[in-house]
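The chain below stands alone and is given in structure tokens; this is the form predicted on its own.
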Amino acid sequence: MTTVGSEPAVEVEGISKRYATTTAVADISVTVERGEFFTLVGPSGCGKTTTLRLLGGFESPSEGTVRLDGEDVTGVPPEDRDIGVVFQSYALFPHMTVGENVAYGLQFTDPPGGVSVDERVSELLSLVDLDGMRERDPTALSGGQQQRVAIARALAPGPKVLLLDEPMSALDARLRERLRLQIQRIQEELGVTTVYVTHDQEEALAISDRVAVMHDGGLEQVGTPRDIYHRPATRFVSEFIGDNNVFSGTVQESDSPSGTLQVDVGPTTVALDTTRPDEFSPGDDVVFCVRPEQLSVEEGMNRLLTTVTGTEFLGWTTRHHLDWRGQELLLRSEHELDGEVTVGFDPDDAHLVEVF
């Protein structure tokens, strides 16, 4: 990943956006460091694109402040914000060549580094692996190539911040995977601060320095991909990011010296590790999760007797659908399983996400 600077490039403070009686974004505050690849991820309608448009100046906030490099740009139009934007639709000019499309962003500013427009266009086409296509008609290019032209055009003026709004949603899965690697490489090579919007959780985890998970117009959690995956802060995050097994239970006993909770889950008592055992009391209701890859067959301190209800062969692993007392569980295993299967997990395989 990119070496991230200690100074904030983007600061959003208490920003909200309302349309009549609908609140699209509610009191969001977040900072993006210089050179960081920062991704907003969430389901449709969660407010991630609206947030990006507020950063870019395409929408005006109902409340709050947006700062770029420490400067308040809340009321500044997009063309004066020193940003590059790549939208979901490629928005290329069909009457222009590939090179002319890239050069379009330089009509109103000189190329960075003192180079000529021609040199800048050549440099960017090489960066996005489109050497030799300068005179091509953009409509003759593939979807992935067109999107790379759009990225080169956005980068042409050397913006301080690059905003990408679901740039790969129209592409097939194999092409999305290749293009996301290219976007990651370009961002690392240039070190440009990037804010990326996607609904694809795998994509968000794969390319980001940090991820912000959004839900119902607010931020559920901001953290590194590993933190988001292994230590989800809320039940929503645990269920939205990747497959997960989520359990509800009641604390039976809290053992402070060992940092272990005894939790009743239906008729079964399981042991969970926690770094804050003193915060729990018998009778507290809790929610915890265990990832499918952390369940093991016939292993682990906590054991659950399940029934296999279906399997999906995925090549590198098999995903088994299990029934445990009416609750569906997921297990990833290389083994072929059928009928009744005892699965288990150790106390440190579980992660507490909610306490009532």
Ligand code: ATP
The other form holds:
Amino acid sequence: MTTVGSEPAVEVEGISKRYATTTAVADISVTVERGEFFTLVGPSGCGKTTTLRLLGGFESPSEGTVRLDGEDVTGVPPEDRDIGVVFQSYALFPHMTVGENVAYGLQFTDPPGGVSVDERVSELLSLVDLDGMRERDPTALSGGQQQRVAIARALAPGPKVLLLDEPMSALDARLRERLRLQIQRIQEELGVTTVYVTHDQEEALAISDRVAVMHDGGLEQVGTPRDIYHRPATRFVSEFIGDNNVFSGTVQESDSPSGTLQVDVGPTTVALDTTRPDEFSPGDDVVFCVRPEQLSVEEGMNRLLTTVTGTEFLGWTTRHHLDWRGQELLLRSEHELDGEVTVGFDPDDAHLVEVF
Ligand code: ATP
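Switch from the form predicted on its own, shown above, to the form predicted together with the ligand and output its structure.
Time for the whole complex; same chain goes first.
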């Protein structure tokens, strides 16, 4: 027998979704813990929305199981799943006031905590910082405010899981950043398990407890934002999450006791640290990456002679584009750089991604 309350909030096991000519989701298994802010991120068409729709019951899987709080809900329709959903478009009813839109979320359920509908609507409008907007026409609100009404409506019945599908895609950059902080605060305040979909990797890192990077219908890596950024598990993740310099090389020598590999990259040999030196043998092809902020000018044990091809002043930093033997490298530095520049990195600045 399952003990209510001890199971993960969401468990997806071996789930796939095939359409006539496409496999949108291919054999995904993942667990979301109670109270976690969990984000699915990946490029357009990788299967994020389909995965979320499978969690919500808006699609039925070709294979696999979905469990919420330990209960198999694979065949259960969305209205019986105890979930709140917010889609890309605001989907508010224009003929209803803001307050009526939020109350609509309670048409099939009593408000949690024994409060009246009226009190619940006030609670939620306050939670999403829209006190005083109750009688307003939703079409007279900004995009960010409308999306907060949609969040309040989804949260009104006190769902176990909140599903958010690119809720900020229609907003401009500044509004997105503000709403992202508000969503984070609301989620923390309520502790509601949240599954969030975005194609924006920066948003995913900023908002989540854990991130799942999707590619071609599958999961490439699941981890904390720091794990995903500092220890990408695959080349795809290293290139998709943040700026990166990705190198292909061949192991020349592995010094197991010290954990340092000598790797040939073109005519240059570089030293790289690894925690798993025994896995490498001379002749192995490897991929490693060095973040732009970890490349330095005229410093570091490993040196590469490059040519500056472009400079972007971004305010908080300056990003330089460099050419190294036909490969573009990125470097962040406040120095003015021009012409030939030697850049370097230490063995522990590099992260090994793949062995073949
Ligand atoms: P985006 O960020 O562009 O919304 P996504 O990562 O959310 O993309 P999905 O919408 O899940 O991706 O789509 C994954 C794949 O499945 C795509 O190739 C898409 O064309 C296909 N697909 C999605 N829904 C259907 C459908 N109803 N019928 C056929 N193919 C579909």
